[in-house]
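Presented below, as C-alpha cells, is a lone chain in the form predicted on its own.
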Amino acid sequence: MIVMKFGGSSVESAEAIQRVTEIVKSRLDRRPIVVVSAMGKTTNRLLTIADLAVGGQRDEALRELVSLRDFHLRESGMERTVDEHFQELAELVKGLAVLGELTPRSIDAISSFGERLSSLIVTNYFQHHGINAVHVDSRKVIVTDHRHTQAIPLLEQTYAKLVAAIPPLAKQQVVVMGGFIASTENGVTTTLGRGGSDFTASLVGAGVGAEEIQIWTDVDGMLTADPAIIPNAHRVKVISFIEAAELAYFGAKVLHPATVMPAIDGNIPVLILNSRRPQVEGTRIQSATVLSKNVIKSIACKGQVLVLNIRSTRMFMAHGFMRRIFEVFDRNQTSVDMVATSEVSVSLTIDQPERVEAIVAELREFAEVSVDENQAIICIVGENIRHTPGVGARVFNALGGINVRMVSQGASALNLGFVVAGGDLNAAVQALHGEFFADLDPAVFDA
C-alpha cells in the first residue's frame, strides 16, 4: 500500500481532479490510499465566512455561502451531496450570527467542510472515470484530544482504528478520505491545524504500514530556497527526516511540520511529488543521512514574526525566571520557534499573534518587555553544518551590512538560524542562496 496525499492547488478544480485521477490509475498496483485537502482554496473562504456571520453580516456570509455551494457544484456535479451539506452550512451560518461569538469548536465544525466535501467528490469522480473508489470519512478513523483547531492525534486509538478499517477495504478498491479532520473519542469534529492534510496522510501511513507516503502539491518538490524569493531555485533530490523536518518547522511551505513524525516512526519514505508535472522525480525524504558536497540543503524563511524582549526586573536572572517565562506561553498555547538569552534578558520569537497581547501582560508581573513586529526567521539547514568549520563566517560575508538581531543554532547543530528585519529577507535569502549553492552536487541537486 501506498498513500497518496493531493493538495488543494491539486483538487481545486475538475480540470486539476482529471490528472489526479490519471495519476492514480498509474499506480492502481501498489494498493493507493488517497487522502485529500479541500478544493483551492475553499478552507479560507469558509473562514471568512463565518467571520461575517459573528461580524454583524449574516446576509453576506450567505451570499458568499451561495457563491461557495455554486463553485463546488460546478466543478463536481454532485447537486445532490452538495445541497446537502451546504444546507448543514446555512444553518451553522445562522447560528453563528444569532450568538454573535466564533469558538474554536465552532471553527473546526465550519471549516471541517471543505474536505468532507472534496473527499466524497474525488470518490465520485474516481468512480465515474474507471476506478473502484470507496470513501471513508476521517473522522471515523483519526481520533484526537479536545483542542479545537490544533488538535493532538490520539496514536494507539487512531492506529487501531486505521488498522482494522483501511487494509482491508485497499484489497480491491482505492480508498478516499479527507484530510485535515478528525474527531475527539466522543464524536466531535476536530481538525489537526492548517496544513494538516499532509499530517493525515502521514498517520494514515504509518497506521497502515504503508510502503511510502506521497504528497503531491504543485511544485517539484523541496526546493533550495522560496521561490517567491529565488525563482531558479534547485530541486533537491534527496533529504533526510531531520533535516526536512527543519525546514518544515521554519517556514518550508511545502511540507507540513508534524508530517515527518510519524513517517520516521514507522521508517516510511516521503515523496513530494508535482500534480502538474508528474514526470518529475520530485523530492524524497529518508530516514538515512544523505551526503553532500554542499554544506546545506536549503534555506528556509518566515516572515510576519514577532521579537519578544524579556529583561529580568531584577540585575540578575533569579532562579526560576527562564521556568516563569515558558510557563506563560504553555498557558497561552503558543509555540515558541527561537530562543537566545543573556546574563539578564531573553528575547524568543513567535509566529502565532493571536495572544501576544495576554502574553505580555502578563509576562510584565515579572519582566520588561517590549515587541518588534515584522521581523523574519532565516534557518539554514544541512547535516554538514556541524562538520563545517567556518559557516557562520561566510553566513555574515553573504549578509553584508544586514543586521542580524537575533542567532540561534538548533542543538541537532544541522541548522543555523537568525532574526532579521522583514523588510531585508528577501536580500538576505538571495545572497545566502548566492553564497551556498554557486556549485551543486549533482547526486543530490538538480540544476
Contents of the next structure:
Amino acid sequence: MIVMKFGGSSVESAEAIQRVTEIVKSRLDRRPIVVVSAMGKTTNRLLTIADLAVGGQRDEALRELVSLRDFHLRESGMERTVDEHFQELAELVKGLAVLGELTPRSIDAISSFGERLSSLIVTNYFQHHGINAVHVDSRKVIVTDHRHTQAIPLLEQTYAKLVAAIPPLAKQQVVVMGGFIASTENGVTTTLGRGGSDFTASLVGAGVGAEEIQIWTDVDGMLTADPAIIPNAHRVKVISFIEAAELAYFGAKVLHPATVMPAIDGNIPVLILNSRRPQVEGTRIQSATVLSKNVIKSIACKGQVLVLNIRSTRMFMAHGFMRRIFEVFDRNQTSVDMVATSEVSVSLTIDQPERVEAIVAELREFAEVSVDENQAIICIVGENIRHTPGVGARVFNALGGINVRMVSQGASALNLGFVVAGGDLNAAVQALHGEFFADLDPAVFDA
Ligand code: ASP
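Any chance you could show the form predicted together with aspartic acid (ASP) after that form predicted on its own?
To see the whole picture, the full complex is given below, headed by that same chain.
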C-alpha cells in the first residue's frame, strides 16, 4: 500500500481532478490510499464566511456561501451532495450570525466542509472514470483530543481504527479520504491545523504500515532555495527527515513539519511530487542520513519577521529572567523561531505580529524592549554542517558587506540560521546559493 496525498491546488477543478485520476490509475498496482485537501482555496473561503457571519455581515456571508457552492457544483456536477452540504453550512452560518461569536469548535465545524466535500467529489470522479473507489470519512478513523483547530491525534486509537478499516478495503479498492479533518472520541468534528492534510497522510501511512507516502503538490519537490529568489534553484533528490523538518520550520512551505513525525516513527519514506509534472521524480525524504559533497541541502528563508531585543533592566541576567520572557510568549500564544542570548540581553524572532503590542507591554514590566520590523531569517540546512569545519567562515565571506543582526547555530548542529534586514534578503540568499551550490553532487541534486 502507498498513501497518495493531493493538496488543494491538485484538486482545484474538474481538470485538476482528471489529472489526479490519471496519476492514481498509473499506480493501482501499489494499492493507493488517496488523501485529499479541500478544493483550491476553499478552507480560506470558509473561514472568511465564518468571520463575516459573526461580524454582522450575514448577507455577505450567505452570498459568499452561494458562490462557493456554485464553484463546487460547477467542478463536480454532484448536485445532491453539494446541496446537502451547503444547506447544512447555511444553517451553521445563520446560527453563527445570531450568536455573533466564533468558537474554535464552530470554526472546525465550518472548515471541515472543504475536505468533507472534496473527498466525496474525488471518490465520485474516480468511480465514473474507471477507478473502483470507496470513500472513508476521516472523522471515523482519525481520533483527536479536544483542542479544536489544532487537535492532537490520539495515536493508539487512531492506528487501531485505521488498521481495522483501511487495509481490507484497499485490497480491492482505492480508498479516498479527506485530509485535515478528524473527530474527538465523542464524535465532535476537529481539524489538525492549517495545512494538516499532510499530517493526515502521514498518520494513515503509519497506521496501515504503508511502504511510501506521496505528497502530490504543485512544485517539483524541495529546492535548494526559494525559486522566487533563485529562479534556477535545483531540485533536491533526496534529503533526511531531520533536514526536511528543519527546512519546513524555517519557511520552506512544501511540507508541514508535523508530517514528519508519524512517518519517522514508522520509518516510511515521504515523496514530494508535482501533480502537473508527474514524470519528475520529486524529492525523497527518508530517515537515513544523506551525506552529499555539498555541505548543505538547502537554504530556507522567511521574510516579514520581527526581532525583539530584550534587555534585563537589572543589568545582569537575574535568574528566572528567561522563564519570565518565555512565559509572556506562551500567554500570548506566539511561537518564537530563533533565539540568541548574551549576558544581559536576549534577541528573538517571531513571525506572528498579531500580539506584539501586548507582548512588548508585558515584557516592559521587567525589561527594556526594542522591536526591529521587516527582518528576515535565513537558514542553511544540512547534516554535513556538523562534520565540516569552516562553514561559518564561508557564510560570512559570501555575505560580504551584508549586515548580519543575529546568528544561531541549532543545537542539532545541522542548521545555521541568521537574521538580516528584509531589504538584504534576496542579495544574501543569492550570495549563499552561489557559494554552496556552484558545484553540485549529482547523487543528491538535479543539476
Ligand atoms: N485544507 C486545509 C488547509 O487549507 C488543510 C490542507 O490543505 O492541508 O489548511
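Numbering follows the first chain given and starts at 1. Since the model is a prediction, treat every value here as computed from it, not as a measurement. Each form is matched to the other, and the largest set of C-alpha atoms that superpose within 1.5 Å is called the rigid core.
Once the rigid core is overlaid between these two forms, residue 329 counts among the residues whose Cα shifts by 2 Å or more. The Cα shift for residue 355 between these two forms, taken after rigid core superposition, is 2 angstroms or larger. In this overlay on the rigid core, residue 341 has a C-alpha that sits 2 Å or more away from its partner position between these two forms.
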